[in-house]
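Single chain ahead, written as structure tokens, the form predicted on its own.
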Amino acid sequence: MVEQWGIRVPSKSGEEVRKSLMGEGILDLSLKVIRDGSTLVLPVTEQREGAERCSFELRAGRPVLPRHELVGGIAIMQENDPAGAEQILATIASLHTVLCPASDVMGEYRTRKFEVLAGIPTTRTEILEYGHRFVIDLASAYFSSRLSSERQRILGKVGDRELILDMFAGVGPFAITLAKRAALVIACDINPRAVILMQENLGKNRVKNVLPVLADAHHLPGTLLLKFDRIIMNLPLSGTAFLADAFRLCKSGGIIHFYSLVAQEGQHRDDLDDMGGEVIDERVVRSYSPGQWHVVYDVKVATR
């Protein structure tokens, strides 16, 4: 038996959640799923909200693969290991490519370069997430499948016919997810390749109430004549520079979901309070690096 983190889900949702966790690259494929009455416990490689420590059985004969992250049909290794890449490609039938990063995330478009270690020479793949399909290109536009559960959390808070702004929309995962309940989502990104992929994803998911906008988010307050019920700010490395813009665009009593990398709890609370925001929740989305966490502040904008 092996002790590991586990996520408990209803049996009827097991396959959908399993695919989502595989897409995020955190499903521990070396361990067996626990069946417990009407629920399943899925083994995951990192702690996340709602996860519990459980004892899992090892899968018999499961090969020990080099460490990697799964993103759709692509595996990303941190080591430049062509032999290990071939082993991963031969073991996981759903894969078509194995990559290794050739640069850090860089530039205002938050992109990175990759080296193809095995399989088809491409950085393009497709993600299935809670019934939506997202075409992504890892070298052209930022995408994090690790926020799939967070997107569902926000969807659960959206009221009927809300007007929503996604200030850093990328290829559209938040915008397309939230469009199910919104009246209109305006989805902005400064990266033209991201906006092109977003348009492709809108068509693929038959979503008609998302308006893609190619723009620097700093320009939105002087361009948009609307005030929004809810604003998504998923730019964790530099989102603080856009907080004043978000407050100008949000309705009194509206909600801003502000994502940031922090070194300590409550790091941004004073700044948000000074701007006229009430932090109604602060949550760790995931561990980012030793001593740093990716967190979200749910902020209610004061009546003005």
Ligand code: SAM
The other form holds:
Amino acid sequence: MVEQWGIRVPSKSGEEVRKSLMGEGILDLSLKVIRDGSTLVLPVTEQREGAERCSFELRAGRPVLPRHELVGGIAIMQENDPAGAEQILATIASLHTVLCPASDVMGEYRTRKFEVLAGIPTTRTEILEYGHRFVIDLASAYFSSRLSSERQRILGKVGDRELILDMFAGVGPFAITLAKRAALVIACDINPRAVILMQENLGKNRVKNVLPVLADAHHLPGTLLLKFDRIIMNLPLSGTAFLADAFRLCKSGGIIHFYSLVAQEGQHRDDLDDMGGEVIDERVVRSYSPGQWHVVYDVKVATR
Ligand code: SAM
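Taking the form predicted on its own as the starting point, write out the structure of the form predicted in complex with ligand SAM.
After this comes the whole thing, all chains and molecules, with the earlier chain placed first.
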């Protein structure tokens, strides 16, 4: 038996959650799923909200592969290990490419460079997330599967026919997920390649109520004549610089979902309070690095 993190789900949603965790690259394929009455416990390689420590049985005959993360048809290794890359490619049938980062995530577009270790030389792939297909290009526009359950959490909060703004939309995963309940989503990004991929993703998912906008989000308050029921601000490193814009764009009583990297709980509460926001929830989305957490504040904008 092996100790690992496990996520407990009702058996009837086990397959959907399994696929999603697989897409995020955190399902631990070397371990067997635990069946416990009407629930399943799925083994995962990182601690998630609600995850519990469990003892799992090892899967017989499963080769132990070098550490990697799966993003659609691409495996990303942390080490530059061409032999390990070939082994991963030969073992996982759905893969077409194995990459290794050749830079940190950098710049305004939050992208990184990659070296191709095995397979087809591309950084483009397609992922499936809760029934949506997203074309992504890891080298030209930001994308992270790690926020897939967070997108579902926000979807659960959206009321009928809301007007939503995604200020830093990337290739559109939040916008396309929330479009299901919204009247209209305006999805802005400053990276032209992200906006082109977003347009492709709108077509692929037959979504007609998302309007992609290529712009610097600082220009939105002076350009858009609308006020929004809900605003998504997923720019964790520098989102604070855009909070005043978000407050200008939000309706009284509307909600801002503000993502940030913090070193301690409550770090932004005073600033949000000073701006006229009431923090109705603050939660850790994931740990980012030792001593730093990616958190989200759900903020209700005061009636003005
Ligand atoms: N929301 C997307 C997601 O979850 O995949 C993307 C989030 S990514 C962390 C931040 C995005 O903000 C990047 O796509 C980047 O190009 C965009 N960005 C950075 N500065 C911006 C600005 N001033 N105005 C609009 N978009 C910006």
